[in-house]
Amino acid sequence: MSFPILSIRKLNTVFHTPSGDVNALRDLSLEVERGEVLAIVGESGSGKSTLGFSILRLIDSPGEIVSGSITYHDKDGDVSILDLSLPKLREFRWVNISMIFQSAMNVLNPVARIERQFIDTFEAHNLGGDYQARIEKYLQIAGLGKQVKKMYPHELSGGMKQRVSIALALSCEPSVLIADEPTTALDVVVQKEILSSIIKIKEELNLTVMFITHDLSVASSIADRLAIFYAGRPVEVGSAEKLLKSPQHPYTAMLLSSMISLNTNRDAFLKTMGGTPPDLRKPIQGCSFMSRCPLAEPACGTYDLSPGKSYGEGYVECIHPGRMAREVEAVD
């Protein structure tokens, strides 16, 4: 892959709190390739959702994007998202990049018919044409019948509400879709249906998808590439196939060792990860995973993360990529 649609460089997003500034994103750099599904994976507080909100400049006070750049590579030229005026930003959102929010089933207006919520979106972006045909088109793409447009949110199941949210996110025909935990609070059968719908829609509309999740098994079923997040930045990025077979970072290896499957030995113990993530209110020297890594050494505390290390088309922030990850797999 060599045609990024999004380039993020040295992005820093901070939340100002009474107990200190929380550095939610720390010098984060990442590229999103055109036409791919990039899964952003990490535990709670790792910065996954903050990245999605930062891309669309939806960070509210006490949060603030303090530095860095986010560039959208449009066919007509590059767009610096952080430099857009508010009117231009409103035009840009949903037409170029849209987002399915976490627990999106709860963001629908409870007193407006689904049809009205689509029309409000079209009018906000000055979209012309046949509104009814467009509504029915995207409801159908999301796996819903046209009769849904006349219904209120309370008349829909959780899975149907999520599909409406997907249809709304697609209705302005964006190039990039950010899906923030889109299967949260859904049962496993509906989760599978939603994931299948996203893949189908991605192929039909030639979308680029950023899929944000804490569930590595879900990410592995949908993604072309994985970006493993820890303490506000990606510690490993690579193709899903290679990363799952041969993790290069100890954190990735430990995440994989904690997964279970139908093939897992019934007598095997579920491996867990000790310790807690670092306090993002405090400066972090060297590797942020050092305090939890069973194979850490003094040099990890002075390791310069800024350039990272490349392997093939991948990237890893570790002083001994690969070797340490393999050793972690053998640690009980």
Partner chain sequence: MITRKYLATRTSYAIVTAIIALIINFLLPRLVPGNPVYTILLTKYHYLPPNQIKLLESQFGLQNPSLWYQFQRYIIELFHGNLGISYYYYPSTVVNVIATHLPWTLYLLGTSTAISSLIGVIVGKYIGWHSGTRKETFVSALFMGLTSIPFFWIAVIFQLVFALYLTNLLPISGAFSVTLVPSFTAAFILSVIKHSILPIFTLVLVSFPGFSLTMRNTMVNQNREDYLTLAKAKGIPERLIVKNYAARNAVLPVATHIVLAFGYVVAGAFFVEVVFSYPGIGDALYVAVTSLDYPLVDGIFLMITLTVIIANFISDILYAYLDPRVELR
The other form holds:
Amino acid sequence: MSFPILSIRKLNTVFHTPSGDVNALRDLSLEVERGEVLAIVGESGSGKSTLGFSILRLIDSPGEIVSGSITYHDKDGDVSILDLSLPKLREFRWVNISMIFQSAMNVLNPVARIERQFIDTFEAHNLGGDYQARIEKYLQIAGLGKQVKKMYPHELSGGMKQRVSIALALSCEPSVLIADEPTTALDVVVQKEILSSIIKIKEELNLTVMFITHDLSVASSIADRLAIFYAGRPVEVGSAEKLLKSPQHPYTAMLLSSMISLNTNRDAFLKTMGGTPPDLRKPIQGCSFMSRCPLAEPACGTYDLSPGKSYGEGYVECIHPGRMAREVEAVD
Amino acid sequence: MLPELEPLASKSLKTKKQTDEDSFIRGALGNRKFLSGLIILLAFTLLGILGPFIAPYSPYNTSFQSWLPPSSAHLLGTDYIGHDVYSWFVIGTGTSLFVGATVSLITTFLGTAVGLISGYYSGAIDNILMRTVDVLLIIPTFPLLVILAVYLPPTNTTTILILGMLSWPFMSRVIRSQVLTLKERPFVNAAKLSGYSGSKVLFKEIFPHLLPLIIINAVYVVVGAIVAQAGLAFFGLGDLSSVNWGTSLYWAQSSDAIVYNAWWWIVPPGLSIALIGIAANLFGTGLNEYVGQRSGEVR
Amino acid sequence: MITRKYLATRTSYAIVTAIIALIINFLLPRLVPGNPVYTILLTKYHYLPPNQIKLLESQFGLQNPSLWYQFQRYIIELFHGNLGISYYYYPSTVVNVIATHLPWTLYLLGTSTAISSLIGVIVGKYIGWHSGTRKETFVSALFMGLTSIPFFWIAVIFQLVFALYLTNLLPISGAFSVTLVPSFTAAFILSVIKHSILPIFTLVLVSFPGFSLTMRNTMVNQNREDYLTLAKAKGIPERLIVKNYAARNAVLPVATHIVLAFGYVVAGAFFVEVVFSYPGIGDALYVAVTSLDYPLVDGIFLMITLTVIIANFISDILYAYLDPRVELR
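Same protein, different state: after the form predicted on its own, show the form predicted in complex with its partner chain.
Full complex below, order starting with the chain above.
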């Protein structure tokens, strides 16, 4: 039995560029379970950030969500996010789903005090109550003192700015928090602190967290489930434990082997990781990983992605699941 | 054996640099804006150099009838006391460009020197130089130009010196900020670590990277100086007997050329100034775009 | 944010610059060989009785040759609002001449700056929106060309066109019809407006492209700002995003442009006044320069320079108030 809070079906997001449309998300389907930490892992260009932006409908021109659906399962019924009118969408954002952005340095309005950036959010959603107490509460949760309220963004360090944006993301008590590489711009020590505070907050506030990262080790340290993205689709989804122990997709296996194994033979596998992801401006037939996969065979080129075998518990997009992992073990 | 190695190494370095420069220039020429700007600028330079040779008459010859419209004898007609306007124009091109180029030399030298020193040796020197520049930048240029030109002897040399002295502060700021960013680049640090002296780092490592910026600014200053000189002349300042675009416009204005509909006298110098301004902008934007592309910066 | 240190630096800059301007203004005339009273007045009157010369010398503050004494006198006179007597407009004082010419210049400058910043912002927004298209590249190139044309040449061309081809459509010289006496009558005001159309149009034509390009760059950079995305994600209404996030941050570069272009536009106005014989400060300066009216040149230099220094100082303070990051620069 699963109780998803977000269901994404056959989502297609494209970016219109002078050299053609880039299909950033290709028929993407995914479920986010209530109360879990789902890590979206992929290299840059795999569509992981585009997914985060698509969920909040923040895709701006030249990008466009062309088709598909995103359903938010609220306590009082389902909300189809892509069908919301603009005023409804505005009301929906942040109080249900909020987001922490990658670029902590630039997300805060440089000419307004920190408290102002909280208050305008509260006012936008007609939240009642004591604003000052609320700001202090969430600043404290994010590990900041209340003196930060009166400060301007340029007076804060990078880590503090990211903490402010975490506090901002929590301040309207959303059910889902999308964290888009929230620690990449920060140094390692601050990264650790931020990660552990996100986990702590998640437990305290009963949040669902969608954690977007390119770093499998970070993902595996905090996630309940992992979704491995490649060329605009998840190629493997499963519980973190199972997926790390026995990866089914060759790509996952290769990512894992490059991460964990310190044995010499991993070089052979790393070498095969060379090459580039497919050109997303062109339609892709069959398996998208084929061009980089050491196990590729003609049948991969006709592998049919369309049937509804998506999402849910344990999903893999490969005609010979698990084989790669077995071969890695054999080599070791 | 060892002493021989060094010149060899530096020689091979030099040839590599040479080819780098060749490919740089060839690549820049591929930029359409840069190319068209360059062509216009070169055309004017050529006109300026050839001016005295292609002018049919002396610019001081006043033996012709006044206010003659363009004809085959006088390509651009004659002015109020019977100068041949075409001769005056082509010879004036040389003077105007000469004034612009000399001012640009002074400005570029001072601006680059101050910018380099101030940017590279931060601390007290930087502080003193930049405070000075700040103060100089606040004083409005035009009134200062006017008052200096009023009191100093009205010659082209005065004009050149005044303009040169007034335009370097801005350039030094531009150069300085670029030096500040270059200073943090890995190759500069590497050079410092390998034991290069300060001045060697400055000239061997930083200066070559500043060249496009310096060239762009130098070209802008040429145009700025031509416009400023013309402006001063138009205001009746500077050497009004000098043959150039500015004095041309001054005499046209003060002798009511408009009343005589002498467009042939008014249009060429003004249009040339405008054209050379557009060319400088194209040249600068094009070179900037190209340099930006090369270093992969999104500007 | 305005800190004491920022205020102190800016104030000291303004004061140092003002002192430099005063010194230039004091020293330059005195470095020139010869006594201007003799050179100018004698060419004007050919012969003056000695007691008259003595009187004039004391009027122009030239009877004591000690530089230090003269400097003291110069400063004292300055603080009494006395900039000397104009040669050309004798016996009018320089302050008087400036006072009668200044309103016309202020009128030209104020109106043209208002119009060109308005047009500039609108056009800049438009081309910023279409940034990267062929149309935008063309318009930007055209604007860059427009900004490189000298003010006075455009003015001359307009005058030529309106004098000879569009005759009697618009007046091409003066500030009002010579048949009218200045008064608050409809006829007079109408005449003033009609006479100012060409000068203002010239100024607008050459200065609005600069505004447009600044606005365009601001727009293009703004579209990439992450704080706008965050504001949208937070569910802030569009109207408030524009007001509190986008506009406030966009105002800064445009304001900077106005300040930076101030000197340029003032100079432009002077040229335009000369061409259209418009009786503003530029026209007075032109008269002063061509008739070697040294006190008037000095006075106008001092007035403009001090005005620009003060304007700069005020804008620095306003800027710091609008942009909290400013003290870090």
